[in-house]
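One chain comes next, on its own, written as structure tokens: the form predicted alone.
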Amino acid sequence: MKKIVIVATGGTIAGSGKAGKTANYHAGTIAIENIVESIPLINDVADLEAIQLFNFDSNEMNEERWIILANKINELTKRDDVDGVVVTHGTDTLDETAYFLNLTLHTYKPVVLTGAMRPASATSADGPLNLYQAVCLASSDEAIGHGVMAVFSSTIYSGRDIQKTNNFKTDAFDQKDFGCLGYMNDDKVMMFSRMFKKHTLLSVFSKMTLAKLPAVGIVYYYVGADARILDFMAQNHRGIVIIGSGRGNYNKAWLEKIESLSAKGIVFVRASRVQQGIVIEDEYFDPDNICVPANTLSGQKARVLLMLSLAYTNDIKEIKKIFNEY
């Protein structure tokens, strides 16, 4: 039987509220040991160890806590007796945490995130099945080498591409138009695809010792948006991700402001507010190729990659290469 460590960070899976109700609850109130005890079959899957690292709503996650979490998982996966790790996490920011771990963990051992859309006190809470299947996946040889993954509603997602797409259904996640990695049939793992972008052991960031991440902000473009907001953001940020229209687009006033601020050392990434598609170099909206195209990353994930990139290098050409490879 394989050894799987569950690292708990809180979230709805550890939430409680009025008995039977799915809304108006407090996230991160139940200990991981109590959640595990509610799933009798889970002990037949693996030899489990549980660590309560945090216990809060995932909106309380931040860069410092990411680093603590990544360091803890790296520490655990170095142990010869540990075969995989499962992280319980709130759904609101799970996609950001999954991508950060995908870039910073130095292991090929399975690391699987999961959580819940309904608190533990709700009728038909979804957390127990999600956690059970996450442990099953982390225990499977088929999960080795896929980078960080997530399991929700019997679906296996990559840490790079998972995105929350619904705020009340239990099947709340998707992977844009790439399709998922596979499915869970109860405890059975069925993998159908693989992530080809760099991750974990092949990531340059997994070899770095991180103490703090450079400040990177996100600005959302909309009709009539004042370009002076970029001046404000530039005061306290080394990098800015622009969530633009279409293929990461904006108006001429924004283009002029971007050109001015980039000359002062601010690094810009162009992402899109459109859920499907890709952002590439654009001769009209970025004629001098100042900005880094976000490729298929969402704005929040582009921010994660830009923070790590700026911790690694200040070379714009190198950062553009990283955005293509990761």
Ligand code: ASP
The other form holds:
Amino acid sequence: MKKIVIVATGGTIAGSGKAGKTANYHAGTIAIENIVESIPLINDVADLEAIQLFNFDSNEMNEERWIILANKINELTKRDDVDGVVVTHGTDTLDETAYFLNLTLHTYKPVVLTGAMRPASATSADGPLNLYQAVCLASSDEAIGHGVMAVFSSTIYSGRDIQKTNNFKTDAFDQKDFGCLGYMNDDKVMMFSRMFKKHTLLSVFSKMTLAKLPAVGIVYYYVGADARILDFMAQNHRGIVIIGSGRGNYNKAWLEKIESLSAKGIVFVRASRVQQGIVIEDEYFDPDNICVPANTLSGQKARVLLMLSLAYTNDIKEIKKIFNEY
Ligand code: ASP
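Output the form predicted in complex with the named molecule next; the form predicted alone has already been displayed.
Entire complex below, previous chain first.
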């Protein structure tokens, strides 16, 4: 039997509220031991160890806690007796954590995130099946070498591309235009596609000692958006991700501001407020080729990659290459 360690961080999967109700509950209140005890057959899948690393709503996640989590998983996956790790996490910021871990974990062993949209006290809570299937996936040979993954609603997603697309339904995630990596049928793993972007062992960030990350902020563009927000952000951020319209676009006032702040050393990434598609270099919106295009990353994932990139290099050409490769 394989040995899987569950690292619990809280979220709705550990949430409780009025018996039977699905809304108005407190996330991150139930201990992981109690959640595991409530799941039939889970101990038949793997030899389980559970670690309560945190127990909070995932909106309390921050960069220091990401580093603690990544260091803990790196320590666990180095152990010869550990075959895989499952992380329970709130769904609100799971996409960001999944990508951070995908870039920083130095292991080929499966690491699978999961959570729930309904608290443990709800009628038809979705957490138990999600956790059961995450343990099944983490114990499967087929899961090796895919980087960090996530399981929700019997669907397997990549840590790079998973995004929350619904804040109400239990089927709350997708993987943009890229479908999914596979399905779970009860305990059976069915993989269909592979992630071609660099992750885990091939990621330069997984070889770095993680310390404090450079400050990177996100600014949203909309009709009439005041470009002076960029001056404000530039006061205490080394990098700024712009969530632009269309393919990472903005008006002329924003372009002028970006050009002047970039001359002062601020690194800009152009991402998009549109959920599908790709941001690439653009001669009209970035004539001097100043900005790093976010490729298919969402704004919040582009921020994760920019923080790590700036911790690794100040060379803008190198950062552009990283954004194409990861
Ligand atoms: N607010 C919760 C959290 O992110 C939502 C969830 O887990 O579904 O922790």
